[in-house]
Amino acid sequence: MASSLPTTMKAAVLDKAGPPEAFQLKSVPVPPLTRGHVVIALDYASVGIWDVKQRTGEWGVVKPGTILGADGSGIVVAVAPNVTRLRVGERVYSYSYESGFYAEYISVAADRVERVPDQLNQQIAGAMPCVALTAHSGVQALKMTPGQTLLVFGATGGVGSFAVWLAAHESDVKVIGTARADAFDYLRALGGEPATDSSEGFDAVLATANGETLPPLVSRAKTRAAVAYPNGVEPEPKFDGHPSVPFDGKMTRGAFESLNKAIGDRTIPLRVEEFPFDDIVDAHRRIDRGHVEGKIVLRIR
């Protein structure tokens, strides 16, 4: 099934590492439909530190022709004819690394694609992807129980932020977390309190960053809580008597559904920054310039 699609679309392109200022908008062609893909028109793609990371080329060589982003939201256009899950005109958000966001059509594996819940809009939905997948990811390897008590370091980031909602709001978990004075009020419409100089006993600790505030507070948590943090964050959030427990955000069908199922038909308080697409530039200045409270977006159409 497919609607009516041009033969080329707006891309802000790499054609090697960079400040902002190496990106450039350009007409390429727009992706086909192959096996087991749907196409999707954009709305929304997320602006993620990872980003930041294959722009500079610290993650490797900035190939010629490189479009960015790793999730987003939009309408289904175009579905391969062994895919029957998805139809065309639903609205739907996506994560994968084997796609470029950073455009007006993509295509994506039908798998890394899933349906919006009904109450969420489409900047909700483009901002949550990936940092949503993780945070579940890491919300759930911890096995916490209600009534336990998680502390989240960088709560009001874009992990940090579902990190504390899913907690509260799935897990019916207490939740302290770090924060900047000025995101006090954030960090309690997400579900969590402030962290303070007398709060300790926490059973277990979900670390987004590291920093030299973190050793202090996981000393006042419970022996052998264990340390949870997202693959990348550097250096280790290692602690002598806690496990530590590594994790990633999934893309697969049962990662996205068990996200769905969590977020059930709730509304989610999320802050959003959001930049038209021809603004990419200024929203790489804004990441690089860090600080970032919830999630960047760029507004693709």
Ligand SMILES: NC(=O)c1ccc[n+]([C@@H]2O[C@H](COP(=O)([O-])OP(=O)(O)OC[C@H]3O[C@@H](n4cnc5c(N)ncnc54)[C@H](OP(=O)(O)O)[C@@H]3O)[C@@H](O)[C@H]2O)c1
Second form
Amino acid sequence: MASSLPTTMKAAVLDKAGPPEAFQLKSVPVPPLTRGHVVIALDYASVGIWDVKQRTGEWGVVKPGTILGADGSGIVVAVAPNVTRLRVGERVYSYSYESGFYAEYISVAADRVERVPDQLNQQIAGAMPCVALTAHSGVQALKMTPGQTLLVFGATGGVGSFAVWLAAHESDVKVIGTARADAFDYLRALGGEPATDSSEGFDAVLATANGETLPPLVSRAKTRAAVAYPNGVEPEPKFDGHPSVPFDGKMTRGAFESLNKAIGDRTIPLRVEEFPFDDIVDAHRRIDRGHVEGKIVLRIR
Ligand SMILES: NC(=O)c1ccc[n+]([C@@H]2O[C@H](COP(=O)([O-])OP(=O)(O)OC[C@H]3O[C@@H](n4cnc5c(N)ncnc54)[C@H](OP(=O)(O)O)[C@@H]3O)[C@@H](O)[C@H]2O)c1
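Structure of the form predicted together with the ligand (previous: the form predicted on its own):
Below is the whole assembly, all chains and molecules, this chain first.
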């Protein structure tokens, strides 16, 4: 079932790897609806550091006509006949590594799409799918029990924000986080406390980055406390005597359902920097400068 779709759309297209200025806004065909898929009219697309790695060619050759963007939010405008779970008009968010969210429309496998919890707006919903699913996978992998203490290293970035918030609110875990001093208020709003020189006795560590201040903190964790990190963190945070728990953000239907259950009816104090779609170059210049608290999004419409 489909509402009437245009034949062309605006998309941010890369014809080769390069700096932010490599993006060109172009008119391209709206992707066709295929079996098992839905077409979403996007409201927001998230801008992630994985997009930067693709843009610069770090993850391989950029083919002409590439449209980046792995997650976002929008409204379902077409549903393949064999998809019964989603309907035209529903407010959804989606994460799919097939890419293509830097565009007005995307055709995406229905299993990579979930309804947005009623209390969350489209901006937050568009910012969160990849980082929230990744943080949820990491917190679940650590199998912590209420009252334990988790150290989140890099606690105010994308994955870190959700790791802090989910651990504190869903798992009832005490969260200590590392952040720049000007982000301490944000860290507290998420449910964490800044790490200090006397912080110790962590039951587990979740590292969203690696740097020279991580080893001294891990040395103050409990014996055999696990160190979890999303694949992509470099160098891999490995420590003698501490089990490594590398993880990926699960993007299955079950993972989305589990995330929505964890969120429940809560709102999320995620910090979001918004850029109009036409300012895609500025959005990528911003992420290149680093130190983003929370997430960057493109407002597609
Ligand atoms: N495998 C997966 O499924 C998956 C999915 C998503 C992300 N990832 C990976 O997960 C990692 C985090 O992603 P993200 O989107 O959360 O990135 P992000 O928003 O850039 O967050 C990284 C955080 O780490 C901090 N940080 C960076 N370098 C640091 C250092 N040397 N010392 C202390 N803190 C440091 C940053 O703080 P500052 O503000 O001070 O810079 C920031 O808070 C990336 O490596 C990404 O590729 C993997």
